[in-house]
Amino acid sequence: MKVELKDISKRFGNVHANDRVSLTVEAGTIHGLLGENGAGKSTLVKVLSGFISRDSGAVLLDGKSVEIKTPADAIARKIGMLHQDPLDFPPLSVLDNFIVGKTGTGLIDRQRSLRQLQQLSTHFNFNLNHYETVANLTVGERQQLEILRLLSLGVSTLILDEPTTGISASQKTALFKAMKQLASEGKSIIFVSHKLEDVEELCDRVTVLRHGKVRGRAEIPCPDAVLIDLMFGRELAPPLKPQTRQSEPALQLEKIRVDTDRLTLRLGDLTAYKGEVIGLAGLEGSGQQQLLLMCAGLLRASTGQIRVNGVEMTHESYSKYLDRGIGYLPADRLKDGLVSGLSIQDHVALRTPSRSLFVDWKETLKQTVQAIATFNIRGKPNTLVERLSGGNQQRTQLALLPVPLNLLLMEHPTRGLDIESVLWVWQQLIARCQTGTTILFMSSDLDEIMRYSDRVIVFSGGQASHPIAVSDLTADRLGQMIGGRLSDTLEPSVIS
């Protein structure tokens, strides 16, 4: 099905999210919609999928003008959207979620639905346990389920909004293979992303948005420099990573074991130094998050000792970790890092220590305006945090961190961010290191691990390698270690 969007405009207050945007997607093609965070990509596809009503413009399907006012209208027009966070019901099973949305009279034929789910799973080589509870699935598996559900509803135009955020490399490979297969079967695919490498690997052509307007179109392959110029209007250079490691220990771990329902993490002795950046690599769920949560005081070690700047912290409360200058940035910004329903100013008020029962809103407003300016947050003091783009949510989280910090612990610090925001975030983090802050961060982006770490620890199934200097690593060796070929796991011996 050929999809045409003509002169779509949409305002949110004073913000012109889409300004006369036009887009044409031919049947049997994969069309990339590229742009930085806040460029208007998600707004445009939500107009097409019925989640947002347009202010003006037209939607044409196979040359005929149509009205799409709700997601049900979109499904009826054979248009389905895979959101960044799949719209599913975690307490229900895979099969129950697959059935959701099916119309008809009388009782649902579960056996027929099961056969259809099995056939579609086999067709796309998706390995889903049909009776597993969705809450136990990974993000990639939830995406696969939602794709199959939409296809079972007869969708012929599929929209994917930042689908590679938070999924493993193998799941990304399976996703891209499925998209190419759907395109070969005549489906039209709209692939929303800010990642050049994903667009170049998957798409046939691309439309680039910047500040709500179309800045250009290109056939793929296309030089990176051209796409970057269209996205940002200038060249982008990564920040220099100076030598910031000092000789003084910041974090010392001794004979650590952490037990959780799903994993037992065992570490030997580890010393991280002031100003050092240690990258934590490995497949999701291999133990990196447990280490960060333990170092933040959010997860207790079953055995072992933790010292921060020489002070024993093993059995201290989370508030004591905060007092010791330890900051933590979770991967899920809205669920764990920020509070939906509260504004940027509300968050600044919550962060600001006070001995009074009353908030000094005048002073808080002043601090908020300063934070917005310093961290270049695209929002106003009264903007609700859920209304911010992913990049601006991350900027807000960084703005809320106290200064100075002894230890900064981060899960996927740049996940879902465009190139400019990634470079900006690491500029701020490197500046922290220069003042003596030690950083431990986990990331699924091996380039990020290699570029910004001084040393890397690789995790696999609750085991961890010795910290390895980046100068001694190659991307190939790192990939093999992540796959389970760990050498020199952290046995009880001093690592420095």
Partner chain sequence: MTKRIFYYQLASIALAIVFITAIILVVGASPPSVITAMWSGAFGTVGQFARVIATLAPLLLCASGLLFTFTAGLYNLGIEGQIAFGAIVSTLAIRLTQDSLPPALVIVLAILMGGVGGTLWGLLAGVLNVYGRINEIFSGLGLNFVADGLALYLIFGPWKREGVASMSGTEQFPESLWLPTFGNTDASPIALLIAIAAVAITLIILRGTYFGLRLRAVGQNLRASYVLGIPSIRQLLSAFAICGGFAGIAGALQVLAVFHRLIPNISSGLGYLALLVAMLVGLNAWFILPVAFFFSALNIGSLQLPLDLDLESSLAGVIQGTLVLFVLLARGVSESLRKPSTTPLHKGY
Second form
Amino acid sequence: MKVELKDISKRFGNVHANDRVSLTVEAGTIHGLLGENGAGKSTLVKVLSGFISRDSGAVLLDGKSVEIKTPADAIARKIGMLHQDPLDFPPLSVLDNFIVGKTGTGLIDRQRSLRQLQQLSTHFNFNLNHYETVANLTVGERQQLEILRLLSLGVSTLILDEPTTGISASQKTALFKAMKQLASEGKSIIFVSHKLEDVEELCDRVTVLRHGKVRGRAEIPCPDAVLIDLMFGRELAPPLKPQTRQSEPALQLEKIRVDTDRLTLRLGDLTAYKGEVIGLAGLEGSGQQQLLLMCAGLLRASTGQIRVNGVEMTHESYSKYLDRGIGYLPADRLKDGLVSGLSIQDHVALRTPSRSLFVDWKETLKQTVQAIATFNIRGKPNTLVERLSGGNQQRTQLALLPVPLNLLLMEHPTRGLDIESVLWVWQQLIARCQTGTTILFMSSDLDEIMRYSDRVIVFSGGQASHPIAVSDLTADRLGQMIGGRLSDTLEPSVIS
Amino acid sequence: MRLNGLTMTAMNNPTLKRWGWVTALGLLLGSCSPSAKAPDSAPQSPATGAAKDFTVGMVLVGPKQDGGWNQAQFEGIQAALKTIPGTKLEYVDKVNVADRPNVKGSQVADDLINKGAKFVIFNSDDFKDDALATAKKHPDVTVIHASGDYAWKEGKNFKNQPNLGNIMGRMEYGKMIAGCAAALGTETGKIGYLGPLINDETRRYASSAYVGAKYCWENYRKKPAQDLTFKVTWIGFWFNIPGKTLDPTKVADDYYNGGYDVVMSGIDTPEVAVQGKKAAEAGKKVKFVHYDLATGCNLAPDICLGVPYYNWSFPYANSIKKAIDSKYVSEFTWLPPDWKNINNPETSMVGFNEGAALGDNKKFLDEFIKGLGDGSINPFKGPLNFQDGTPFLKEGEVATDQQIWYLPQLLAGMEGSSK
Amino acid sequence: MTKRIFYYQLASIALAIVFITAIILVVGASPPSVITAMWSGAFGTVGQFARVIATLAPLLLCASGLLFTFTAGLYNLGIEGQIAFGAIVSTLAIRLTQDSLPPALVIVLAILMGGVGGTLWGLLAGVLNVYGRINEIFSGLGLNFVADGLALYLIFGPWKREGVASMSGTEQFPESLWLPTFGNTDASPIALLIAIAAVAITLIILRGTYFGLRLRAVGQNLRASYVLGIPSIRQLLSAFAICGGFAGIAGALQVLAVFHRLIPNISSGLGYLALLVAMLVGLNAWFILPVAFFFSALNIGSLQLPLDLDLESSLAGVIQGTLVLFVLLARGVSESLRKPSTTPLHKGY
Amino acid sequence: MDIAQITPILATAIATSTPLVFACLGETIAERAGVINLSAEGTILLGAMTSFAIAKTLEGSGTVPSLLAGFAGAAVVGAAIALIVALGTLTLKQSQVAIGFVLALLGASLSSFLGNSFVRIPGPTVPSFKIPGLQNLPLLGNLLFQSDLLVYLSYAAIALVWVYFYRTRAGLMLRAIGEQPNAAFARGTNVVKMRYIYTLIGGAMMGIAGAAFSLDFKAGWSHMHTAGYGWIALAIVIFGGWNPLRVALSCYLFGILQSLASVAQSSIPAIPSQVFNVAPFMLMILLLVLTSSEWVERVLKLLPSPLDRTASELIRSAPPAALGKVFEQD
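With the form predicted on its own done, generate the form predicted in complex with the partner chain in the same format.
Then the entire complex follows, led off by the chain already shown.
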């Protein structure tokens, strides 16, 4: 089925997630949708699959305009979507997951469904235990199951949203083989990714989004440099940051490995120096966040050691980390960083070390007023934090950082902020660096990384590159690394 | 008018005045009556004009239509007041920890007295402290505690409170007759007794039922005592309090389904009859003995062996009359059946209505009643042992009133807890 | 509270009143006479007014305690059991010391031990919740049954009155151990003072202390509070402990000031009533006093209904429940009309 | 005690657990869909009162029609309360605990206020009915098939709910909604609508449970006639691991505990008899606490793996993942 999206626009508040985006996928082809995090890829495919209603634009299937308002509509139009995080039912068995949502007679004919599932599994050479509980499956297996289920529904358009994160190499091979097979059977496939390698291996054609707009289209094969140019736009921004790095080591990591559900981060050894800013580049979910959380004391490393300013911190509690002047700024400010329902002043009081039982509201008010002035927060002391704009929330978070601050760990420090705020925030941060604060931050904005880092570590699939001085970075090299081509990694030898 | 007066009293107190306002607002919110000028529209005509009216108050432990003890009490006092012109009844039922949490019997009595009651009856053993407290707090009010012993000079707990009296029937006779009827009615030789809570009174009644049953089993049925099973299961209160007592419905079912073909009720409510009826309808050959209420057999007449009951009207009427004439002095009234006619409503406080299920055995029961009346039969005559084997009555010894009233244990031969 | 929410609340109370009026009309009674009866039942005599005060004391204590758990985002349905266990421990203290210590000391000790008992019972629910991962609602309900069972066991077992095993409770304590009352009434100035002190303490702690502030943070967002460095488990357990402690003192007062003994159902549903009070006042401690007073007056006044109008006194519960239900629904309406970015308090469970 | 004595007691226990079976199945349905209907206590009481009042009022028109009207009325009342729960929690997104708890208290108070004139009067009851062929089966006949139609209906209800949950597509989707409403939405289901429907069905069944008390197993109506059973029903659903079969067995276990309490009273005289009265409630809760705590899962992990899966299916204690949570569609 030929799928056409015409001039799709979608706004979330002030953000133009999709701005007149058009996309055409011919039947029997695999179409790549490429772009950085936040480029608008997910919004676009969610419009097609009925999860998001568009503001304007049209969806055409085989030339006919259709209305898709709910996932049910999409299913009826034979559009199926494989989500980045598997949307399935962990407590149910593989077979039951396969059956949920399928129409048919009231009673379930499990034997029939089982035969169908087995047939499909054999067809694509997937190996699933039909009676296993889905919770016990790997992400790759859950994807396989979901694909088989979608196919059993008879979908003719298949959307895959970042399907290769968190799956093994062999699962990826199997997945790609299946995709190609499906395309050859006449299905149209939209493959959302930010991995150059995958796109080049799989797709026939590619559309690149950037900041909600189509930046270009290309036929595969296509040189990396072209795609990287489309994705990241232009020459990298020149470094803006003055030299603040001192010679004393601040953060020392040794043989670190962090295991989480989705990802194992193998880091090896790393040393960051006082006053240094290290940017963590890479696609979201490649391990940067795990590193930040671990350094903040919020996530335990499975192996390895961590020292801050020479003090052993490996097995210390989170409160010890706070005591050592280690600050953490989460990306989701209202979920992880600030407490909605509490005012700025409440937050200031919470972070003021005090031995007394009672809150000295007068004193905290003074401090709050001062903080509001210093950090240029547009809000009153009694303004509830959820009523602040994103930028002011970020300023509030900055105001709450411990003093003295030895190590600062940040996720997307300027996401959603206007340019003025971005400049201001970094001004503050650099001032901190000059007093010896070490900063590790992750960002999906490569300009930000280039401008404000001393060194950059690129992450891909749980692997991290050696720290590279920004002066040694080129757009091409960075793009390749982000796209998954790390030349050498921090970890000395890969333990298999 | 009355309310006006009361409000005025309340308003004289400055604190009350303020809170009065708050609550006035609250109550206005609480109901959207357009005519909140309540004092004028108070429908209850207070006892103006008829100043000589005599109000009797009654505190009932259970619901007034419980088909048992409380209903008998309630019907008794109503009948009594019909015989005395110018009297009026105020009552509150269901006064117990479960139905009216945080309400004490004495508080209810205060309210009744506040409504003009000069004579207050507490109808349950559980009210003994409340009755005493009320009598002390209101020396000008006559307080009757039905089933207590605080006014019994010869008893263990005499309190010497001049305006507190006790009224009770010698139900042990009724229970002996009931036990006899049960023994005459059982085919399996298994009698279940659904007991309320455990105290002097209930031990006395369960044991009376047992000695009556044993007598008739041996003498009329001509069977050895060891073939008679007599089991007592206590539910924990006079009636079901969900979650705090056993469910009498279930206990009755367990009896009927467990081969106990005759079940005797010792509680206030009619679960034994109701479940018996259901069991009989399901084809089981079961019978029951009711308790407390004269009309109790009507619930399931075909399978009713009879009902020992109280007739509260005339003893209450007697005491009320004395109180009206200001002649009431504390007394312990413990009335036996009128053996000339135990079912005479004028004279017999304890009666027994025989049920249809007795059939031909009626003649034995009448013989037994006659024997009790003329003294030729006394089942409380030794040798009798307690449940734990210690002797209660020696050979030929007859139990005294105190021994019967304060029976410390169930008797040997009965199954069930004594404490 | 913004103006709009206020109007919604007002409208919801009006609707509640319509509903309650309808219920009264269904049973064939007249609303004005019901008001009259309840008014006279609550304020007709000094004795009745005193009973309103006597019921108010434990209600205030429990509602204050519940503000702590509500602030921490917890539904402490176990409060009934915490009252009961406080009463049990208090009774134990009296039984152990009444022969050897002066009465005043016994009373003080009994109140303190009541608080200790309630604290322990509250902590138990908290530990089951935090470490056993049992939802606090069910651990609370379960512990209610257990405390009830324990009280019954003691009343019918080791602590029973001579020769009597009865619902009327244990042997009455000597009058020297009763809390002094206003004249010949049921209201005890000491109980009232303790209760008002509890409200004041609650106000001060929740508004003025770091502890209260942290508790609010934990109740609003457990994760962010942790990131901000607040020891959240300790805060949750403290909330359980404080609420239990207040409830336990209420239990001790039920023993010392109201029943002068341990009875089954010593909590008398006051804990649940306090939950309704707490739900109605939201997190605003100032409203506890008027709302609790109103509810207490309803409870006491309703006893007049069977006397005057032959109606069930459970109308009090109908009024209380209806008010809270409609106010909750109105809160929902005003929240669902507000812009979706703000989230309501206590979402989910 | 031999088998001849035990059978009738077991039979009573099973039959008299019937109202609980209806209530618990109803709650299981609602909770499996992700809605915890905490109003069970009030719903059962109000259902019991309404059904008795209706049946009693219509008694003149014959036992069967009056009983049917009574049951229907109870179902409507139960569904109406569930509608408030659904409206308050699914549409207005208030806490399921708060709304349910208030309704539990309100329903209880309403039942005793409105039911005052029906207290302790005899009314119509469900007649007994022995199933001709089955009643003579050895052992089982005595145990299961000598009661009344309502009991047999409850067997059917257990089977029906089980089949619905595990053998039908709609039932599979019901379970799915309670686990991952987002995923269910992705598969084309209107989650909120389905939750409304299942909450109402569950509420109606709890209403019927009330009617089963007042028109059959605790015939009649009195103040707080069935108090406590609602809370127990909530506990049993957890104890039964949200599996209709296990939930039903837990109901019977509770009935057996109650019977044992009356039997054991005289056998163990050392313990005050009243302890036995409250024991079933306490035991049920304690068992719940033991089985739902974390260490059970730890013990399960120690079992060899094939055994583990069967065992965990049987004593699984994980609630539906989305139970009590608000579903926000993007």
